[in-house]
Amino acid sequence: MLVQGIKSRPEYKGLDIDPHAKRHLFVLEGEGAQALIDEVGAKGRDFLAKSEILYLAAGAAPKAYDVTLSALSPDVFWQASTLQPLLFRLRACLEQARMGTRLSIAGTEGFIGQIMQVAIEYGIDYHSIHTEHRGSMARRVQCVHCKGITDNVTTSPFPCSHCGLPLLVRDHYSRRLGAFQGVNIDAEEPGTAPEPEEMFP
């Protein structure tokens, strides 16, 4: 459940093609490729021959996603294997990116931040990011003691991976870290924390 009238909470707004932009860079992750296929349909293909695709495949039938992706006919397409290389390959985009270029990032939750968090190292705006949430809500949360961060968190409760705590998962949102916090619910009395509840499947 989300609380609402926090404000570090990310929204995301859905991908919306800009027509004066001089270059598009979509940076996708498994059913977020749906969200710029939803997009052709809606806008059609010219903005395409000035695109650039970085695709991660990921959940649910990636395969399809690749091979529809391609048939797109970007100006550039490429896969990822993981999220490392994708990230490298993103870097060198912003390195050479000029001005006029417009950053929209389709995916996970935790997918979302942590593209997010280069783009912002790279001196982008976060407001003029277009972002859409597809997927997974499982989320990408920090340990507030230990500052382990343990990724595709669905309960809540949940042990840190780093240091084992019982962590509950806040909707405080950090962008950069590109993380939810996690405090310790049994500090008070520890060995009572609750049975971990599916909260973010």
Second form
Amino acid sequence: MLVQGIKSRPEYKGLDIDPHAKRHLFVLEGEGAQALIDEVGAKGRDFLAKSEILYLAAGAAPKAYDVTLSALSPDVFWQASTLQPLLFRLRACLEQARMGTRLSIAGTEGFIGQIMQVAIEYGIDYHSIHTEHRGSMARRVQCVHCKGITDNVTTSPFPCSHCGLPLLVRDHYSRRLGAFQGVNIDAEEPGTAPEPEEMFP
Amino acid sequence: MTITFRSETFRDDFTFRNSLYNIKRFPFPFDRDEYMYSVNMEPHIRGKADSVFENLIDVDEHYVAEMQDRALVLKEDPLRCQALPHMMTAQWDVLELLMEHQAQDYPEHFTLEKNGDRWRWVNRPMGIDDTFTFGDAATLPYPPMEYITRQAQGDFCIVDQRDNNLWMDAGMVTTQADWSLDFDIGMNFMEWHGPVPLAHQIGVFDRALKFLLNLQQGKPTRRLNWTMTVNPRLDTSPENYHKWGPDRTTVTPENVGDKMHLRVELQSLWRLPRSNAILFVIRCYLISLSELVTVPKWGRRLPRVLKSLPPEIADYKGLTRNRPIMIDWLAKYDDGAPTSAGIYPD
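Starting from the form predicted on its own above, please write out the structure of the form predicted in complex with its partner chain.
Full complex below, order starting with the chain above.
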């Protein structure tokens, strides 16, 4: 479970198939595949014929979710090797998307954030996007000093992968950036940063 | 009244000082001897002569130096001034509001001439004389919000109103107490106040939001907020925390009076006429403890307030490290005598 009570963090309320949607676009990462598989178990297979699934296996590749997702026989199943081609494909999908398309995202928080960023860019109201957190609790963090973003942060503090400052991960999230805020932890007395502690396994 | 503008700095050699006149008009934020957490809103109406409430957009002796400091901040980091694309109408609202107030209340320093949509703006302290077409951004050297807020003291946020919420969708923020416009832009009221401790639980933000959603045009409202800053530094941004953070370790019992500054924000909120957005002005006033204790009532009251501060609040305001040094130094100005109610000097 993610830490609760962070006011600026989106609530990931879970995938919830909208029976009235004309088309479903599922953008899934790693363990996020299981979120859709669970929905099929609960709601039946009817929506799959009007569904497009974009999948990035990432760390969950050994679990071969791609085989399971493909076996669901959606209208389109497409698998990306890395995030960059996935975002490229997503843009193409949104470019052509019609009224009545429902976007659903499942995976780690950093993944959800980056997909939502693209969706918001295309004018989708973020309230209308169904999201479900699955997999690691690692955070995507922006350094407030150099503005560089570090993915998959599991400890606090952690060294900024761009400027090297040791950063405290604040419980403050920007939807626009799809990232938490990282602030230099030993700014007052450089060199006194505590040891990194595993906070987001 | 003609203001004599000081030549001074808010960085490096820190030559900022308050004149005797400016000390007396400082907006001391504590109306009683113990700290109380509250929204403390009141109508933003004209107050006493020679107070910061005399005019609703206050211009003081630090004007020119503050605008020079803002220009330096923007050179280092242009992201301190941002506006989302749908905020252009609100930008013009802000330009009009600030020009009209400054010209009306400080005619020696500012003049606004309107000839239909052709406006001429004269800012004598900064040597500016521009003629432009209201509503046509191409006729100004900067977008309208940036143009006018490079010529007005305080930070400025323009907050859009929709879906029963307020959205931080534009701002000029160079004198902030440790929050980032670049990070918070696009957030709603609850989101951008996310990191504030205690207040969410006691319903402060729910009440404040409800109140602000009903803010009416022509009836601005205000509150005072405060923190403390080591050295008279305007730019205490999180972006530069690794640069100014070490200042906090330089405070000693010998220098605390000159180094530690009470930093008061006069926050005023204005409904804007065309956009229905809200302008949120966060005007920062600085005073060193040495200057502050020249008013005996304030010297008595400040140590009492600092002692009563809950630890979470002290931490959030970044006071934990230096609070004991401040309280010790201030103790000699508190003879235990009772203080009068309200914020003004006796």
